[in-house]
Amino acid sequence: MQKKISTEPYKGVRDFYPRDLAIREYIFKVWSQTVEQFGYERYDASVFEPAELYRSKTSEEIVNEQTYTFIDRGDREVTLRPEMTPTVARMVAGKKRDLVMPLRWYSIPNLFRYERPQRGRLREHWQLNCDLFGSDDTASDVEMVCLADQLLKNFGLTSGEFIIRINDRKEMTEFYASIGLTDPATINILTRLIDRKTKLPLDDFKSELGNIVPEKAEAVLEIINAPDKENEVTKALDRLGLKNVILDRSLARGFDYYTGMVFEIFSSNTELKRALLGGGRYDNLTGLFSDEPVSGVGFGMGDVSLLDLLESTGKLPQIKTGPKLMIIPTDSKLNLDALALARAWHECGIATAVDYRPKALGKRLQDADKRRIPYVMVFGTDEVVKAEYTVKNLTSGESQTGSFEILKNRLVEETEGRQDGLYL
């Protein structure tokens, strides 16, 4: 007997059944509506990029261990994008003479990383990316944090349910210089280690730190553990009313391209250990493509960690998929008549389907209720002859009887404002 192929998806990715996809679309909708209120425009690009794009400025861990990279039939080294920032930097550099700054752009790309699947992290996910190009003012950094803050609030979170952690790569470089650490390569290695600090046992962290800067390890520890209370960005955020902000000198962010402010947001629920989003300033990234770099600041928010947060905090709304009205013919000979009636409902904007199955009426009513279809209409010979119908609300148990015109007005009124399929 031929071996059957598994029904499981590839490890670390997801199938999106209708309800799962509806949840994803809900997340996308809140993302888009929020950032567009801040004046951001949507762009997109291919999932394929030349591998050299990531070798230039992304961390070695991602390039060497986490990318899906292959040689195509033209003998080119190609990578499925693991992040979006290098792509948008390439796009801006390619058209910068035609673009009017500042640019506020966003995208919702599909990203791929070959890593161990675990809570809050998969090998494939979708991510909101927001970037502001053409301004190096501190207000741009502050705006980016305010946008991230508003996104979480628009998903129903309060400021007490998440913490915004801020640091600054430029300030950290100045601190390192004050203790005699000036070699860029050493600082990059040190930054990557500090980015892993919370994932390592303290003794292991100190041991690796001693290997990198044997004479400066204690001084580095004093810097990253310093009880700094504020810098320019945190002062501005406090002025704007954001009180859940912490200046955290141990925050590093793992990408090599960050040059200034970096930030991450974490849930106040300590069981959710992964950052909900993160980003920062990268003033030199477009310089990879041009002698005239364009300053930029941005962040990314993944759908996996966000969904985990919404589910664990009860913030995910009740999602409804499928038709709002199911017509159930009592005889298969009436199926085409039922379809004709369904088409009339379609013209009214009411999502309607017909249950053609030769099952018992009770079973079909149970199935409609199981699928959380709010309305049903039993369609028999009397309905055809009299042109009078009964619509039952499966939620309330109430029934309404009348002509199509009467029922149409009532049903449209009851479902007005809920045509997107979300019952909040």
Contents of the next structure:
2 protein chains.
Amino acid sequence: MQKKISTEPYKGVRDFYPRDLAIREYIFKVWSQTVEQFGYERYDASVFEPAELYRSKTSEEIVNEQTYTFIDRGDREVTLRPEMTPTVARMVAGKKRDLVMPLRWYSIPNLFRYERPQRGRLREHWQLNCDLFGSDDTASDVEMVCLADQLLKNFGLTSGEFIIRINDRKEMTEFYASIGLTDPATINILTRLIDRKTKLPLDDFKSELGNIVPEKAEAVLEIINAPDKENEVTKALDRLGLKNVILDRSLARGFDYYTGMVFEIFSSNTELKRALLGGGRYDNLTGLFSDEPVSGVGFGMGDVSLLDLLESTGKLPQIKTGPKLMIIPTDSKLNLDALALARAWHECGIATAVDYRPKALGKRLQDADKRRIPYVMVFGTDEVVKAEYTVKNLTSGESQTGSFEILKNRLVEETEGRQDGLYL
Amino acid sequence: MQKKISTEPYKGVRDFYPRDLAIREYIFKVWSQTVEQFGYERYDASVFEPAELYRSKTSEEIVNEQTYTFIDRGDREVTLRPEMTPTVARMVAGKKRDLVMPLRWYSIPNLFRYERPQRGRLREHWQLNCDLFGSDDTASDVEMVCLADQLLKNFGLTSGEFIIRINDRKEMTEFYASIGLTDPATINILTRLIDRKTKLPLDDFKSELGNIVPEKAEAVLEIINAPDKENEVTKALDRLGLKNVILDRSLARGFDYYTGMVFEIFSSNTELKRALLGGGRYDNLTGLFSDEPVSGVGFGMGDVSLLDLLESTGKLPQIKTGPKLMIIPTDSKLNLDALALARAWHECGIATAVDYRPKALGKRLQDADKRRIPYVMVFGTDEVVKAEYTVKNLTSGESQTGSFEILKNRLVEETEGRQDGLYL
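Take the protein just shown as the form predicted alone and give its structure as the form predicted together with a further copy of the same chain.
The next block holds the full complex; its first chain is the one shown before.
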């Protein structure tokens, strides 16, 4: 006998059994419907990208140690995409001449990172990516925050349940200039350190800060701890009715490509520490590919933190999968008749399956109930001869007997009227 | 200045710009809706699988040379899934005790193969996978073929446009036994050769056949060229109204795991040589993982051949993406007012975007028209002061002026009533 192999998935990734997948599809559906209301169009690409796409914008260390990168047999260096921004920049640059601005694009890619799996950080996860290209107006920054806000509201969250933090890289550059800090490389290193601020003990943070800007550490601390004020974006958001917005000078965002507004949204439940989403404005995302600059603003929102939040706040709806009606023939000889009947139900728009197993009727009824299938239709030779059938509602226990025509009208009406859960 | 990098995707994979993605989503939607009518539930898994999953069922050569397999930094051998069947077998075996049979499961995975890209064969493609587990009854084989047939019909194909070929591994084993061929290994090699029959020159086929079964080549040829007859499955399909079915003794299917019925569907257009879909019955798919056998029947249907067929037969619907209404403020100072108006349209269910660019009005109108956005709303300070706006239908050229309330009622009515294409 052969040694049996494990049924576990690869380390750090998930299997999606029908219930898990239904939840993932629910998330994707809310994402799609919301962003399409704002006029966004969906794109996608392959999970494979040339590794050079990440080499110039990300540090060597990240490409080599935190991504899945390998050499293919054609000697090409391939990376499984760790983020979507370089891909969308490549695609926009590739068809710049045919594309009509402004572009509102979104995607729901699976992304890969090679790191030790931990809560909220998996090796494969899905992310909503939204970008608005070809507009430098503040209104597009404001739109992006409104869209993010609407997404969370469409998952049933109220504005009290999350906080929108805003900052601005240009304004930070001005603050730094005012204390004599103007070297872009130093500011980059400083920004990356500030991005890690909440993850470090305060003393470590201060000592690292002292290493980067030895004589200006206090001045920098004063800037990033400045009390709330307002800027153009927060004023506009206030006018549009968003009250859960704060201007936070300590908000940095890790990526180098941001050049203007940056924002992150957090759950008000401080136990959920990771941002639910984050994004910002970039001046020239396509510089790697061409000299024609394309500016824009965008954000990404992962499925893992969101799912954590929806589960912990009880916001996930009850989602149903599977047939509405299960046909159970009393005798296996009637299995083909059962299939013919199922075909008739399909034509009426009632999702129908047949239990062909030669098991006791009671066992099969029990199984249908266990799966929470709302209706069953049991039939034997008598029913076929008389062309009269019985449909039972497993929730209410009620039964209805009659011709297929009568049952059809009843069931179509009932299933349109009410549903015991959300069918996607 | 930095050297610019290419905007081409990785070799053998596709970029999906919004129009391409809309077509892919249309295909996925027809797939999902059809199979869900039959009571199938969707599952998924990661693209990563332990390589050992493929080692025992596929030849070493295929794993090493035709898949993307690499060693990760934890010394695990990982494969990017080349097919979904081993994954679903792993998942079913992993939760065998909790799962209520019969299971009707489907998935739409992206699959990877490392081979020279050619027409209809890409390095990454998507595939609908359907399986019915836990029933050995012929009716489940028949259901699977009905489902495949319904899928093609739901893409607008008529039964004259495709041919369903059926065969049966058990029946073939009996034929072979009748001519004294009983060694399973020889029958496996023979079956794989017959699977390649149409791809080989007839003489090469005959000579290879002679090598495998030196004294029985003629008898085997007689069996596989036998004129159409019927078996239990084709009789049942005929009874259910499927007339484009033939019993084809030369139909082999490449995979070793089939043990009963096998089937493939081809376009009637003989220029499209690849099968549109194929599948069959297996007795024990979970043997790798456990001693409890799980039998079933299933098929896979790729997106590439299907898209080829739909394009060549003109069956693809016109699919629209993007907003229904574009707001164009005459002055950039009104951009935030435009966003506030867009938010009001979102609340009415009208997908709306704003063109914030400081370009001439005429240029922006032209761009909206080029993108085939059905409605535009141009407004300046006068309109804001009077709270009276104009919405223009770019298709008919008609304009309507009035309060937001009046325009809203009109537009909601119009866009519900007719659409210039299919919004998914």
